[in-house]
Each structure stands twice: as C-alpha cells, then as structure tokens.
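Quick heads-up: it's one chain on its own, the form predicted alone, in structure tokens.
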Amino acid sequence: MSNGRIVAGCLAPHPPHLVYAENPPQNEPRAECGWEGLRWGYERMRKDLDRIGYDVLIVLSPHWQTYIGTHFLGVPRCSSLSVDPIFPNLFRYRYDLEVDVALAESIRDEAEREGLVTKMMRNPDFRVDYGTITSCHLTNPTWDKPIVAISSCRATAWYSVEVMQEQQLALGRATARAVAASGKRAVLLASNSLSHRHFTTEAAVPEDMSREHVTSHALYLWDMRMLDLMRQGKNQAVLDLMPEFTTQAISETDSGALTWMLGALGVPELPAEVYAYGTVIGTGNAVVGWYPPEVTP
C-alpha cells in the first residue's frame, strides 16, 4: 500500500482546563464556562479537518517523557482513568482509545533507519498521558479514529535544543515516509503550549476569566513573534529561532513536538492558519493548522 499523505499538521495545546470547560461525559468535574477563545478555535479547526477527511491522528506529547530514545504506543486498545497530577480537581477523564499499531511500528522502523533509538511500548496496563488524551479529545471528541502516540525524548534536557531539533527533524522525516507507505491520510498533532510560565496559585473558581492573563508582557511578545513567523509561512525561521525561544519563553517546544511536526511536513514555506491564541493559568497557547497547498480545508 502507498500514496498515503499528511493532510494537516496542527499545533494542538493540551491544557486540561479546556476539556474541563467543555464538560464532556468522560470527565468527572463540571465547569460553568471558561477559555472560550481557545475552545472555539479548536472547534473551527475540527470543522476544517472534518472537511479534509483523515484516517488517523499522530500525536507527540511533552507529558510522555522518555529519556532513552523515542517510544511508540504499541497496544491496540487503551482504556483507563487519567488524572492530571497538578489539576486533579479539573481532569479525571475516562478514556477508551484505539491505536494504529501497524503505523506506529512503521514509524518506529523508519526512525531506526534514521539512526534514532526507539522502543515499542507493549504494556497493556500503560496509562496514556493526559497531554495525548487532551490534544486528541479537543481535535476529535468523538474518538472515532485511531491514534498513534509518540513519546518526547528529552534530548533538550540531556543535551540542548539544537540536539533535540536534529533528532526531531529525523523523526519527522521517518513519520512522513511511514505515512506515505501506509496509504492513510494522517493529521499530525504537536501537543504543546508556547510560552509556559504558570501561575503559582489557582483561583477559587478555576474558570473565572477575570483572573486569566499571560504571565508577562515579555512572554507575550515571544509568542507573538513566533506566531507572526508561522502566519507568514517562515517555518524555517521558526526552527532557527527555536533555541532562543525555548529558553527565553520557558516553552514546551523543548519537547520537540513542534519541530517534529514541521519536519514531517518538510519545513514548508507555508502560511499557517492561526485559529486562536489565549492563556491558561498564564501560559501562552495557540491552536494552529498547516495545510499542504493541494489540501483545501
């Protein structure tokens, strides 16, 4: 089988607050409202993805951290309760998801050809991280499509952002080849925030939007600089600026998710659709889509 393709790459941040505010049946806590700008941005992106049509979501999450190599979820079905370790009052989510193990194995094989250290995660009791669950839920709340889940190999922590980028660009190339060989239409989800300095206290009512703002003007300026480059299609410039941005904005781009996704797309000169920008407990979050020229949302 061949002629598969990546039909979209998305920056899909994973604050559990967004799921909490939507009150889906899977999540136990109930909210009144909250973070509508980001939630409605996700809603607009979902409509565009539905118009395109796709077969599988491939997600790389900062919260599945592996320090020796990149790991891939290799269990056909995962079902359990996910509780956010920082916000258990907001996110206690019962998930039941299908995994495209064959595609995961194919990406792993291609990644090994790139010289990367890899491993398939075969433990049937593995608890899927909340970043993967949140990004996938907000992109496809019906859960009617399988996923491929990829870990964040913490090369930034051990080495540097530059080493991380080299490895994640290689993983992106591997992902693109595996998708092409699969015959499937894939959407890639880079599950990370932009600036990532949190508040240190929580409001009595978490969804009280009068308390919500970016942590500092300096971090806001960094977010806007990166989003402006994305909107102009200067994606190589995004990667060139990534080491400084990751350090100065304390950004979740240290996970490699955004670099991987842009690498899989071939780092195109392709303007992004910015669906929303907003803050969650002070962190900067953007919902963004990149669509190859031949794909029309």
Contents of the next structure:
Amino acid sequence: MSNGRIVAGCLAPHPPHLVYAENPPQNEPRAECGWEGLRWGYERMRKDLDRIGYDVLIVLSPHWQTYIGTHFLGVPRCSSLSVDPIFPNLFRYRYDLEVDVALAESIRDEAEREGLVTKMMRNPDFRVDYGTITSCHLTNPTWDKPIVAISSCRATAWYSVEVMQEQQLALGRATARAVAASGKRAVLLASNSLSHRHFTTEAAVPEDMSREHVTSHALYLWDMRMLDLMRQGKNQAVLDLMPEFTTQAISETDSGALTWMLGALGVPELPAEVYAYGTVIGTGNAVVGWYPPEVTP
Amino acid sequence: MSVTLGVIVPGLPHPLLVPEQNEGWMRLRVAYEQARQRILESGADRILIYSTMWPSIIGHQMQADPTPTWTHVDELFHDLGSMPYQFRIDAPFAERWAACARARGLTARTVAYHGFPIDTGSVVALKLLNPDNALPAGIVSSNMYADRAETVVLGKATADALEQAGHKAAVVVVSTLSNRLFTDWVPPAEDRVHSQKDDEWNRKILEFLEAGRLEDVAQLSREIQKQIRVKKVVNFKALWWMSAVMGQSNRFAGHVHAYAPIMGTGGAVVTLTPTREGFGDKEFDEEDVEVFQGERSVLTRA
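Next up, can you give the form predicted in complex with the partner chain of this protein, since the form predicted alone came first?
Then the entire complex follows, led off by the chain already shown.
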C-alpha cells in the first residue's frame, strides 16, 4: 500500500485540567467548568479534522519519558485506569484504546534506518501515560480511530536541545516515510505545552478561573513570539529559536514533540491556524493546526 | 531521635526483576536483603520513603491509600517484566506528616486514589526492604520546584510527625548516585558506570557515607548535582531531606553494603545507624532553615 499522507500536524497540549473540565464519562472527578478558551479551541480543531478526515492519530507525549531511545506502543489494545501522578484529584480516567501496531512498527523500522535507538513496548500490563490519553481524548473524544503512541527520548536532558532536534527531525522523517507507505491519512499530535512554569499551589476549587494567568510576563512574551512565527508560517524560525525558547521559557518543547511534528511535515513555510491560547496552572498552552495546502479544511 | 536507621537504595528495577543477569545487580539484591535485616534489627516500627522518582508540583504529596494495589510496569525498562504489589500504608500517619509539613510553611497534601501510579523506585524499595509489609510504610514525593530550604524543612516536618506519633522509623532515600544511563542498549554483562568521573565521584560519596558523614554529603548536594547528575525532573536533594530527618549531623555508623552500576548509573545500598561517635558538628556552608517562607514573589516584582 502507498499514497498515505500526513493530513495535519497539531500542537495538542495535555493538561489534564481540560479533560477534567469537559466531564467525560471516562473521568471520575467532576468539574463545574473551566479553561473554556482552550477547550473550545480543541472543539474547533476537531471540526476541522473531521472535515478533512483521517485514519489514525500519531502522538508523541512528554509524559512517556524514555532515557534510552524512542519507544513505541506495541500492544494492539490497551485498557486500564490512568491516574495523573501530579493532579490525581483531577484525572482518574478509564481508557480503552486501539493501537495501530503495524504503523508503529513501520515508524520504528524507519527510525532505525535513521540511526535512532528504538524499542517496541510489548508488556500487556503497561499503563499508557496521561499525556497521550489527554491529547488523544481532546482531539478525538469518541476514540473511534486507532493511535500510534511514541515516547519522548530525553536527549535534551542528556545532551542539549540541538541534539534533541537532530534526533526528532530524523524521527519526523521516519514518521513521514512510514505514513506514506501505509496508505493511511494520519494526524500528528505534538502533546506539549509552550511555557511550562507551574504554580506550586492550587485553588480550593481547581477550576476557579479568577486564579488562572500565565506565571510571568516574560513567559507570555516568549509564547507570543513563537505563536506569531507559527501564524506567519515561519516554521524553520520556530526550530531555530527552539534552544533559546526551551531554556528561557522552561518549555515542554524539551520533549521533542513539536520538533518531531514539524519535521514530519517537512518544516514547511505554512501558516498555522492558532485555535486557542490559554494558561493552565500558570503554564502556556496553545492548540494549533498545520494543514498542507491540498488538504486545508 | 525518632529515626533508627537511614537507608539509601537505587530505584531502578534490575535488582528486583533480573538480578541474575548481572553480578553487580545480584550484589545489590543481596545488599537490599542485608538492609532489610538492619531495618528489622533497628527496632523501627515504620518505614518512610523519599523517592526521587516520584515528582510533584503542588508541594509535596504523601501516599495515603491504606492498601495500594496494582501491577506496575516501568516506562523505560518495561521488557524486564511487571511488578504486582500490595502495600500497607499508614494513612493516619500520612495525614499527620502532611499537617506537620503545612505547619512549617510548606504546601503538602495526601493522595489516596485507587490506581495512583506509585513510582518504580518506591515499588522496588518496598518490595525488597519490606516484602511482607511487616512495617506500615509512608511515601513522600520529591517536589520538582523545591530547593534546599523546602527539602530541609520537609525533613524537619517528617521528624516532627514521627515525634508526635511516637513512632520509630527507618527512613529510606530512593536515588542513584550518578544518574547517567547509557543512551543505547548495553548487554547486562557489559554494564559499567558511565564514566570514570562518575565512578570516582560515587566512590568519594560512599567514602563519606561509610564514615558516617551524612550532613557533609548533604552539604555537597549541589556540587554532586553539577558533577554527576543529568538534570532530569528533580535535582540531587534527597540527602537534604534525610540529613534533616536524622538531625543534621555526622554522627552515624555508615555501612556500604554494595556499590554497582545499573545501566550506567551508580547504584549503592548504604545504611546509616545513629551513634554518639562520628565526626561531630561541623561549620557548614549553608544556613539552616526551620520554616519555609514562600517564593518571595521574585517573579511578580520583576
């Protein structure tokens, strides 16, 4: 099979607060409301993705952290309870998801050809990380499409943002080749926040929006700088600024998710659709889509 | 003092799941068993864990599910197997522990949710040091935003809670020494400490601990972080906590039960028994702190 293609790349952050505020039946805690800007942004992105149609979500999550290589979920069906270790009061989610293992293995094979260290995760007791679940739920709450889950190799911690980017661009190329060979229409999810400095206290009512704002103006300026470049289609400039942004904004881009996604798209000069920007417990989050011209929704 | 023994152990799963694959992992496994025996002989009636592998953001979190039950799989070493567990947690003590932390100005809360993901390090430590749940346990997270002041105060709050409850505890730090893993898969038989520099620093730390110089090592934490630790989620700060719980001194009988590499990191099992002997009080570099007074609004005043 061939003629597969990436039909969209999305920045799809994973604060569990957003799932909490949506009150889906899978999540045990109940909320009154909260973080509407981001949630409604996700809603608009979902409509656009539904319009263009896709077969599979491929997600790279900062919360599956692997220090030896990049790992891929290799179990066809995963069902369990996911409890957020940081915000267990907000996220206790029963998931039941299908994994496109064949596509995962194909990306893994291509990644090996790029010289990356890889591993398939085959343990049936493995619990899928909450970042993967949150980004996928907010993008496709019906879970009617399979996913490919990719870990975050912590090259930023081990070496530098530059080394991380080199590896993630290689992983992006590998992903694009595997998708092309699969014949499938894939949506890529980079599951990361932008600035990532949290408040260290929580309101008595977590969805009390009178308490929500970005941690500092400096971080806000950095977030706006990056979003402005994305809106202008200057994606190479996004990558060029990534080392400074990641360091200065304490950004979750250290995970490599955004670099991987832009790399898989070929780092195009393509303006992004910014669906929403908002903060969650002080961190900066944006819901953003990049659509190749021929599949623009 | 309410602490009968200090214990330092690595949290990677190899000594629990596959000790037979490497001679060093087996030595660590045997050392875990020796440490377990020391805990029993110490007269401890509780075992308290500070795990560097459980990061938190909203202050510190104390596990308070009386019988957490799950089958855990490590996110990196998932191919080594699953770790089913059921632990015995002293939930009332966890509440007291959190209250004592708050009384000293810290943010702290208990967590008691079915399915809460207890970290690999805590699972490994409890399964090997307390396999039959003979001692009720406590586990506290490592706040990723806490630096020395909060961590020292947390240690003092832990001592407060033990004192109030009238408990005698073995306190356990779950942490490797050098933490640099290999970045490629290395056959178990070829495991070694990642670099000579890491190995030399590890041995220097162990030399201090063997001499009972716990507070001296705690005072070196920032330097140790700089020299042999990759910045992952949390810094090398667990010994600030341990020394604070144990009275911030060097008066211990130290014993290094084993030192061996685990996939490039330096793993050691060490016990520290309080004694009247030792190096006594030193003139330490960093000031002491009793109560945490907040972040001082550095950012908002900028």
